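Given as structure tokens, the chain that follows is alone and in the form predicted on its own.
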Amino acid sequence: MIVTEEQVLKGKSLSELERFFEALGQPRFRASQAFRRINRHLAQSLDEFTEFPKALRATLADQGALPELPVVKSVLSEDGTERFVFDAGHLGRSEAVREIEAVWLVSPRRRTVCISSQVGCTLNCRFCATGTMVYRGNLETWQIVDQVYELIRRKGEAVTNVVFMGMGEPFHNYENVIRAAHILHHPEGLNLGARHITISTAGVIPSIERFIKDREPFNLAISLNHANAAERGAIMDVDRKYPLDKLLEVARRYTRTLDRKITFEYVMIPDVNMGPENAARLVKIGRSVRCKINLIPLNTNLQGWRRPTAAEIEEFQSTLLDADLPVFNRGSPGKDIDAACGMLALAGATT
């Protein structure tokens, strides 16, 4: 059965559900009932919608209103990180199987889910394995939120944080990503705090401007990775369309308009972006934008690049700390199972 996005209950906002049920001749309160069942109770079957008459449940079942995002496989790391591979075949359409990944990350006080927004990626950052994949399309909203719900069900624990940092460029799937973030944030759903939801972008300026204009409440992270305007484009193709100087302008506008810090993510690559001159430029940027900086050791060797040593990381980080910048080394949880930052490319997948 081919199911259209309009028929799916998952991934719809409360107002969208109200219109959906009104079109079926149902009272508006069915919308809030459905929203809670899906997004708070994480229902997997319409049989769990006990508030609904049997006839309505049967109608919805015939329409395929509650599709699943099945897990193909999972791999567990010794550090507690777990990588999940999902079958993201779009709504039953007869195409080749398309797969995505999500990652469960653990720390003493957090349970974080790193989720994907695209099958493959529209960009080609040279240090990122996802960029080597063929782009197959944007995920629908329900496929985005269902990654979170499935990991909660499988792990049996509450999620404290969600980060849109998996496969794909979230701001090239802006509508669905923002809708998903609001569903996860909604008090009738998981009720995740807005500051516990982070959306990362490589620097898609028009979407950042829209994010600011709409005063979205979620955290924003920019994958910076080079502080030299002339050299950033050599490792991140997005810079050729949205150059660093323009990106920093919009980052400053974000902090001023929304009165928030922005996060800069910086993948450390020896002999590419870790020299003293790179640190000095990053300090200059850090002093000009209200920000925090997350340092991430390189996790791939796609260009023959190597991972920085502990001494190199310490020296680079110390330069930034000596300049009184808020800097954190995020490390590489899940590296042994290809789940660390930049490694999601279906390694070891079964298809």
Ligand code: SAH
Contents of the next structure:
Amino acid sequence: MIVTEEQVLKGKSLSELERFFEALGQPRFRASQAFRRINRHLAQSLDEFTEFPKALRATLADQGALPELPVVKSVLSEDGTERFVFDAGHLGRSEAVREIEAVWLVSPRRRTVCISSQVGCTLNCRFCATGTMVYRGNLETWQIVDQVYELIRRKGEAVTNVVFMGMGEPFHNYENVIRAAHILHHPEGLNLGARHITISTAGVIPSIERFIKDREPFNLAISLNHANAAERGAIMDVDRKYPLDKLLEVARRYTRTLDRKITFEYVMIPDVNMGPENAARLVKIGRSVRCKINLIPLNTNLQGWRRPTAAEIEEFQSTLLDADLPVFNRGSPGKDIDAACGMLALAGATT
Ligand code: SAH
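Compare with the form predicted on its own: the form predicted together with S-adenosyl-L-homocysteine:
Now the full complex is given, and it begins with the chain already shown.
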């Protein structure tokens, strides 16, 4: 049986479901009933659509309405972080399995799911393991929301935050990512607050512009990773296309137009971006853009780089704190199971 994208109900927005049921000659309210069953009650079978007439359920049953991402494996860390590897299906005639990952993160008041937006990534950030994987394509909307749904089911707990910081560049899969974020935010779905959903980009300027123009309500994070315009391109290819000065310009426009802070992520790499001069430049940026800065210690040893020592982290961070900038050290939850930032694809992923 061939299931076309049109027939998959999971991952459709409410208005897409309305059009779908209208085309079947069904009343409009079927759309909101279906939306709730799928996105709030996380239905796994059409049998759970109890308000639907049997005949209608039977028609939909033939159509692969509720696909699921199979979990290939999961690994639990000592700190409560859990890494889930999913099989995102096959591409065309290729036999290669397309594996993606999502990570469950716990902190005293939060349950956060970190999700993937692509299988692999077309960007090549020198410090990131996902960049070493073969890129196999964008995820569909249903494959994005289903990572969250599957983790909620498995953990038996509610999620408070979702971050698009897993594999891939969310702003290279803009439409599916934004549609997924709206579904997670929808009051008839999980009803996650827009500020509890964070989309992180390495700096794809046209997508950031679109995000501003559409006044998307979600948090935006930019992976800055270097404060020096002449050097950022050496660790992040994307900087050659969308250079730092232009990126900062658009970040400023985001804060002014939407009257919000932007988040900058900064992966700390000793001998690369942690010197006093780098810290001074980062202070300058922090003063010129309304932002919050998340520092992440390097978690991989790609390029022969190493993780910063506690003393190095403290020294770098203190320059920023002395300048009164809101700086946080995100640490490396899940490091022992290769689930920390930039480690996805390190172990267990197929290329
Ligand atoms: N492509 C998007 C989404 C991925 S987010 C982006 O770049 O924003 C992944 C985050 O982990 C980014 O903030 C990135 O800077 C950080 N990161 C990548 N590799 C890392 C590594 N080896 N150690 C620590 N952090 C890393």
